[in-house]
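In the block that follows, a single chain appears as structure tokens, in the form predicted alone.
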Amino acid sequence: MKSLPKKNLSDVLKKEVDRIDSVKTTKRNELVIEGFVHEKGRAPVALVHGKKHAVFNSNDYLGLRHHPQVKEAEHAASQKYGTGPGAVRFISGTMDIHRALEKELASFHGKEDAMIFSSSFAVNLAVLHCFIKGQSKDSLVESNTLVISDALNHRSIIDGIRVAGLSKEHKAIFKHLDLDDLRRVLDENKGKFSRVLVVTDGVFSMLGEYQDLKKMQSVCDEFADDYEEGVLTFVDDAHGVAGFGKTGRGTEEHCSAKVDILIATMGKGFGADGGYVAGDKVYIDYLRESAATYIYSNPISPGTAGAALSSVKIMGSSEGKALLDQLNNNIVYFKEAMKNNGFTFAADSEHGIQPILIGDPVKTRELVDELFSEGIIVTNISYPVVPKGKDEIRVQISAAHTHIDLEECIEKFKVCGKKVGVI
């Protein structure tokens, strides 16, 4: 028989789940994908309840997760090293494929070194904490630090700042993409702190907008001498790398900028899994000694490392450039066709993220459901993720999408949009 305290907790948790369901922000009822079908002239389609669905909500911007060379590299690495890493790296040793991947990522970004983590969320949690507080009471790194964050940064950045336990006075937010407001915050805090961390997403995932990193770095450089330990720039470019920039090197490349600490993922454009951080060697050496989610967590599997390494090499080749060109051509075609069919975009995105503005949460959900019934998978984004009245359908375009895929998607948007009454 259950004890009363446990029953009380169960009741509290059930009420919270019911509340989430009532406001229609439920996330736990995920689609279960049973596999993929590969048809000539089409991007791989997902099987859901035995029915084929075209995928337009994936972060796989270049289609690399289905690339034969990447899958072969994953298989070969698993055959050579086994299916798992065995333990954390400082206990069980580092497999050379993990180190090869880190060197390849550092070279890809023009950084001195890089290190991989189980996820980019884990990177943000550890890296921000380490540069704010160190990792022990004896750390020499803890300092009088101010963290300045873009107002619409990803949850992993927000939580990374939270776990550092900073007081209110040590945290500041600048208006979204407003670098004049960043300048104001830096100016107002001169002489109050020894170190500043300016943290932002590269590409913002809801609208496909990007931070002007060249201007941001310039603003930070203006105040470098006003803080004893400088103003460091931290950028999470999870959606930018391998999907943005002339050669896929992300928002840094698109803006002709270099930041101090670059955080990204192998689980989106690279088509594999895991996160990483790249920067000066002294930064990476320090993180290897201090980052809890690196030291005390297993790395990605050898197979995943092999797949990611293959993807990074593809990105550095002529094939990678061709995939990026195809992605950009698909984006231009999709935007023009959707506008011609009466749809409005929530932002003018140059990225694979293309946000279709609907403006009403009920109609947004209805349109997503209608599209799903017609074999198209897209994602609805509503309040509180976006402001009220800015409800959208986030379509994500991939280089893997063919003209047939795009035409089918656009036509079904038109038919379903008229049925729901949004065009």
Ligand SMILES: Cc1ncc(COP(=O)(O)O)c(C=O)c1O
Given for the second form:
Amino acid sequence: MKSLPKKNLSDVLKKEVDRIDSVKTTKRNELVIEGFVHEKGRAPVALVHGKKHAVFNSNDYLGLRHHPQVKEAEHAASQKYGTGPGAVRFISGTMDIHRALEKELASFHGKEDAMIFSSSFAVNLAVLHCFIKGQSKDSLVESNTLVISDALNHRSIIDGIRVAGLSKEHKAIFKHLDLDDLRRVLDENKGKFSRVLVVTDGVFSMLGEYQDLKKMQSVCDEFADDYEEGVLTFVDDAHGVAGFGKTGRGTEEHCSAKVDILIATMGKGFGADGGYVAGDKVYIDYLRESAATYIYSNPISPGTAGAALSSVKIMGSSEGKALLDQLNNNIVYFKEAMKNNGFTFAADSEHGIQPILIGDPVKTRELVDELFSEGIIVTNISYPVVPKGKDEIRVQISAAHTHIDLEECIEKFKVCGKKVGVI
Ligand SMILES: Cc1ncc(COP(=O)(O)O)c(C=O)c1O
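Next block, the form predicted in complex with this ligand, ref. the form predicted alone:
Full assembly next; the chain just shown is listed first.
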């Protein structure tokens, strides 16, 4: 029997769940995938309720999560080191495969060092905190920091800034992708702070747009001497790395830019799991001493590290380049065919994220449901995630999609789109 106070709390929580259900923003009724079927000439298809479904909403932009070499590397590492890390890194959880992966990631990005975490959400929570504030009362890292964040940054960045507990005047937002607005903020705050962190996503996941990092760097450079400890660029390129840029180095590469602190995930284009930060050695040394979600939380398992290491090596090889070329060909083909069928895009994305503008929440839902019943999985994105009237279906293209997969998806969009009345 529950005590009355606990029952009261349960009632409050139940009401909140009911409220979420009533505004139809529920997230807990997730699609359950029972396995994947591998058929010749097709990307792996997901089994849902025993029925095959083509996956057009995964971040596995290069198909690496089903790559035989990556799976073998995961298996081999589990055999060698066991399935779990055993402890946090500084107790007994650091294995040479963790170190090897960090070295490979640093070299892949042309940075001095890199450091892996259990997720890139965990990276943002800790790393922002560490660069904004010292981690203990004895820390030598003072905190007269201004954080300037793009208006549409990912939730993990927003929470990272929140966790640092800055007062209002230490936080600013620049208009989404508006680097003249960033310049305005930097100009207005000259002389007020010793350090500035300019924080942004590389590729933004709702529309597949990207921050012009070259321009961002040059705006920051204009103010290099106005802040005693400089203006640091801090970029989370979770969707960019291993999916964008000529050789998959992400938005930095696409824009021919170099950022100070690069954050990314191994759970999207690399087809594995976990997050990392890459930058100057002194930054990484400091973070190994201070980042709470690194020090007090397990690293990724050795098997996952083995898989990720294998993926990074593939990315650095001619096979990685061929996968990227395939991805880009697939993107161009899909966009062209969808436009020819009368669909419009919410943005002209060059990335695997392809946002199809529907503009009405009911029709968007209906079309996603129709496509699902036809064996195609795509994502419905509606208000409040996007503004009212900008409801979209997010399609995510992968190098693993074959011509047959793309043709089938495009044809089903056409048939279902007509049925729902959006084309
Ligand atoms: C920009 C960005 N940062 C961080 C994350 C979180 O990645 P992870 O799953 O590695 O925590 C995501 C994933 O949605 C993302 O899009």
